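Presented below, as structure tokens, is a lone chain in the form predicted alone.
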Amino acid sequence: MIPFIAADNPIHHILDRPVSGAEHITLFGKPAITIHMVSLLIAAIVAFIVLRIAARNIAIGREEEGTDRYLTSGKLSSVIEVISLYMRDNVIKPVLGHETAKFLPYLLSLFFFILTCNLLGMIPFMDMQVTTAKLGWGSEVDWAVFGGTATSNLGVTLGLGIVSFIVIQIHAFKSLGLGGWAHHLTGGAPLYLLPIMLPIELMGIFIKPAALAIRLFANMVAGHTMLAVLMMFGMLAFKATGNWVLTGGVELISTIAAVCISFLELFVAFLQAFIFMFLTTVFIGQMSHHDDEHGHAEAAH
């Protein structure tokens, strides 16, 4: 097996693999427990605990606390409150209108869960486990139980896309009814255009959530691959020259570049979580019944 830390292939740092010690546990010929599965579970637990604590700190306190009971305690809770209010008032509500309260829990949960997966993926948990195993008890294999970015796994992002697809379609049938849903596919086009419109719109129903999944997956893979390539430059320089001075210079420059890219990756972690949530909001809004809103607009005129 290729050593994890000095792998010649940068993709080696991203690919999913069985949890160490559980390689023999399979399901349909595939590993039943993988590192990304464990990471996904850990991200869900972390997100739940953090958001639960934030909700408790944001909630109005007891009357004997006076005006302080309206203040949010804790810096992290304050940040979460600001993000949630901004998302609700400036992103979700302008799209969904009076249906905001119905979808707000799902959309915010989606955002914070993806964000947690992305942020945990920036911490080199797998590297730390492999290093500890090799230095601690001389393990000859890349021993690791969790780590990596779960959202760099297409299976994970497709799962998130499928959940959003189900939410969108259930809302569409409830809001528009079967006839309205079918009418939405035609877009009011003339009958002679239906042979063209219907296949395109039907494909669009599945392409939209698939695009959500592929966009998130591709961005996470690209960012972590770039970081891995930068960190490999020192190893490649030493293999090519055997000169420690030259290797040190190359490694210094590549490390500085990796740090800069890490700040960009931090931005991308937030951006991709936002894009996934926002586009899901837009797709839900597209399948909403808008007659009432049009009626209010005409009354205003």
The other form holds:
Amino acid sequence: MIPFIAADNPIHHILDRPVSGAEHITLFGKPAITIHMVSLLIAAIVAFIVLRIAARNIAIGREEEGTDRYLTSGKLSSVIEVISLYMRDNVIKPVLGHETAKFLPYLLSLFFFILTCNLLGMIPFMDMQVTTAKLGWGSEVDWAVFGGTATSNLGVTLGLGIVSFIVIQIHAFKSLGLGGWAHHLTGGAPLYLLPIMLPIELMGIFIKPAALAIRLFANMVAGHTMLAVLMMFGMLAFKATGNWVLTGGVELISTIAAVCISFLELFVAFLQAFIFMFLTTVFIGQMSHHDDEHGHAEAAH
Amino acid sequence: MNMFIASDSPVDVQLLTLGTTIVVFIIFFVLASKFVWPHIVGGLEQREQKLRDDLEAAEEARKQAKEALTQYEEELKKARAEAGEMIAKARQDAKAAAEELRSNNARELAELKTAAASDIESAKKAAIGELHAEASTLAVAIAGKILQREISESDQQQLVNESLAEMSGTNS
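The form predicted together with the partner chain, contrasted with the form predicted alone above:
To see the whole picture, the full complex is given below, headed by that same chain.
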């Protein structure tokens, strides 16, 4: 039944699963093609196409267009322009200064990639496919080839965290040099504190990007689990009472609540993409060469 | 475990998913760095540059306009002062010319008056002279008739002269 397409366990809603029809393709005993992988790929393609169209609209046009060539056409392009401009001038530049231009493409790519994954996760593609399959050809299994929120998969967020880790560390070695990087591990503390500082700072190098990954993953999981739980209330009410009227009432209230939570999730989708990008910026900024040693110590801690 | 679920727990990290993410993101980043960000960032920078240039040009134009206005106002002020001076001078000249004309007229009138008076005096004298001559002739004729004798021309002349002398003495 359609109201019961949700699994008994709300967590199953956010779990990765093999693409229907490709369950038999495995690698090291694990499914080789999962819906989150496909979603990830779709998100990358969608983000690239949208950004490419926006890039054409934002770029300065031909001479014959007159003064209109300086105007950005299209609402979505204008939004992307405003976001990019805000990120560059108000978020990245104050932290990275003259190194902004170098990291801007990476940071903006990171932001828009995560945002697209988060936003696509807001659309219940998986449930649509499962419903279509059940109604269309009476599929007995939950048929789906893509869907879910890719960023609610710890593997995905850790992957992004690892990329950020590599970017931060390469920048740190380039900017500070091996000596500067090692000195950074002491955090400017007195020598007798080194036995404590070194392990802490060394762990910090890995904890920072891991925290990025866990923060994004946890937020996405929490939001979508909450939505799944809210949508399950109707099913639970029916199972408990068998009363359609009561089920309808519970479902109505839980749907209203789910709509409200969806708005919150929409905000969280932007917020978490921003936080991931912003903290990566901060970590890059901390590993930049500072002329002022005091400022360096402050920025690092 | 649900057979359609890749893992039971959301914290179960699939290395394959992790690797796919890194590959997909790096490809996305490379493509975006080549086809997206140069256009967007370049567009933003060109637009900023255009705005900055236009603002500077507008500022320069405003400065020039202000200078031109100041210069124009100064020139206008100067021109007004010159015009005032010219009007005052014209008035003065006109006044002087009128004064001169008036004095010339008065002088000419006085001269005319004097000439007229002199002419009258001359005419008066001539008339008196003629009158005297006529009167003497008449007197001699009358006297001749009275004396019943002819008087010679030399006598007549003598008599006239005497009479004239007497008359002159009487008139003066």
